[in-house]
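Form predicted on its own, single chain, as structure tokens, below.
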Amino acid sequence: MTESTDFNLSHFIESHQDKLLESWMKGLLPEWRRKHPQSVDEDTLRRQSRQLLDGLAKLLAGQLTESWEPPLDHSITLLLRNLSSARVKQGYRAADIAHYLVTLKRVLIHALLQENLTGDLSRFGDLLATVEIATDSLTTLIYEIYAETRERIIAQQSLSLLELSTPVVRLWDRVVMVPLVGVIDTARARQVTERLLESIAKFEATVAIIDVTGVPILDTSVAGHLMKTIAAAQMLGARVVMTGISPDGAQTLVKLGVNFSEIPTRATLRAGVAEALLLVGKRILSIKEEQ
């Protein structure tokens, strides 16, 4: 029987580190292996384990309020980092990263219990608030390193997802084209104006076609954003040519009072394209007319 008023926490971690290591994987791996065996290194998750549970032992060394936060420039604040943003990466759901802290709160606590520290219930309930006050915490930390890496991995795929649906393609000596597919708002218009403008000044090009079959709803809003379009690229002395604007949609766009008549449309991709040539004074010759 132990004495909890001569009982240390952070030395009771330090040496008992083994055990509870094989107790803490015993409870989470299985889990783990089931949820995602392909990212399960074992080797790995041990070292970076005991490398935690280092940490815990140094930090339960001093006092913890009920306040307490682990600080941004702690080693074990480190660790969860790059562990929590290893595992996001590797498709793992926020449950399955909390998983990993709850387990070892479990684990501690049910060493504490087994020390039998009955000599001052009042000691022994502050041990394992202290071990709730740590575990709780980090646990939060986790969850919101998380939260973060999730939504920076969603802005990323975002901003691809919107480069490669914003193609601009070189059709021919000074003529770029830029083939609109899906909703165009706010934000894919100012992707669709800049990377359409620094086209027309890497390739010199004095026409732009703008296609618009593949955009679901022609409204004031979308006629909207390609007008700052067109004229962006004006002011830097490109022609634009509008294609793929469908029967529904001219009608539509006739009703709302939208005005593209200054402005060359042609009904198809393939009409565009002619047009577009004979403005830089080309044209597409079969082989038997140019004979």
Contents of the next structure:
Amino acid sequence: MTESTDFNLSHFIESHQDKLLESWMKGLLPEWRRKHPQSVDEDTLRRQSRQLLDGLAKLLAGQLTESWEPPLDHSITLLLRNLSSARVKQGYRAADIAHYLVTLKRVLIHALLQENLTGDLSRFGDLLATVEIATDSLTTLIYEIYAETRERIIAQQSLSLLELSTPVVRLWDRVVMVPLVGVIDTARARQVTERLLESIAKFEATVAIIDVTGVPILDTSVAGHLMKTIAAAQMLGARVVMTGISPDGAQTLVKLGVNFSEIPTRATLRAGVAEALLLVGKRILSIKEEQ
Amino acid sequence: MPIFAHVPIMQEFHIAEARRAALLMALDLGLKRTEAYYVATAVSELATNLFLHAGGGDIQLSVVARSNRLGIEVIAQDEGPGIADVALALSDGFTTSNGLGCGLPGAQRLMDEMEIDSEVGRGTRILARKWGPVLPQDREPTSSYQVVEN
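Form predicted on its own already given; the form predicted together with its partner chain follows:
So here's everything in the complex, that chain up top.
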């Protein structure tokens, strides 16, 4: 039996570290092992968790107010950052990561209740509140880090998609082609224009085929982007042939009032290639005809 | 079949999300492919306007019923600067953003009906509908859809 007024949370965590760590791992590991059997490295996890308990003991030496947040440069923040971002990459879900600290909170509160503290009950309430504030704000932090890491991964993925999706192909001498696939937003349109102009200059192309078969919808913003690209290509002296407008797309463009009539268009890429070759004075012949 | 979709338009890629939702809903309703393409394009135009002119807004898609037809209803709503002259905004070639100036009038032509409700400084609400094929007599639209007055 200890008087609650003499009770020191920080010392308590330090002196009971092994026991706390044991119950923490016992509460956590079965679930993590079940969900992610490949990636639970128990030794590392124990080491990190021990460091976290150390950090927590130091934190709790001071008084925590309700608006307390872990300082950005504190060792515990860095520790959680490493732990969380590593788990995201291993495919842990947000709930799994939150579970880590929720388990710690349960273990701490449970251990406190077993101490059989007597005396001032409001002091005991303060102790519980302190544990709650600390673990809750650490949970918020770990959640934030999780979201941040995810967002960074998504941003990287969309960047790599952007790089993947705009090849400019040299079809023949002085003929280049861009197959457009997917959503044409401002970033894509800018990139298409840049790549196309580069290739026109590099290959001294006089004809550029823009194929829109893979563009899901031709609305005024896509049409506007295309027109700017075409105008820029024409300024470099290349003629543009547009191919792959679907029947639905053609009808929609007419209803919208978008006018592509000054640009040679062909329904299929095949017809577009024939037109482009004609523009550079070439023709595809079957071998028999030639003989 | 989804009978309601709500897509907040905050970033450019949300436009594609709204457009995909509209295409799916229109095809599910039994609209012909070209008509579904019209609806998707109109939604794309309205969503683009929300993004470019209003600093974001909401697209709501729902299935509505009128006598023996089902239709798709699009509501584009924002709290942006509003449209000062609706008639001018609906005329071809008028643009405030260096665009082609046929988004809004184009959307009106692509849909069966469109109403614009706008107040300068308060925002804009555009409601547009496209009606699907006439249902056979024994398949009256059920009460699960919002019924629109004639």
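Rigid core: the largest C-alpha set superposing within 1.5 Å between the two forms. Predicted model, so just to flag it, every value in this text is computed and none were measured. Numbering follows the first chain given and starts at 1.
- Residue displacement note: Ser39 has its CA displaced by under 2 Å between the two forms (rigid core superposed).
- Annotation for Arg50: C-alpha shift under 2 angstroms between the two forms, rigid core superposed.
- Asp219 shows a C-alpha shift of 2 Å or greater between the two forms [criterion: core-superposed Cα displacement of 2 Å].
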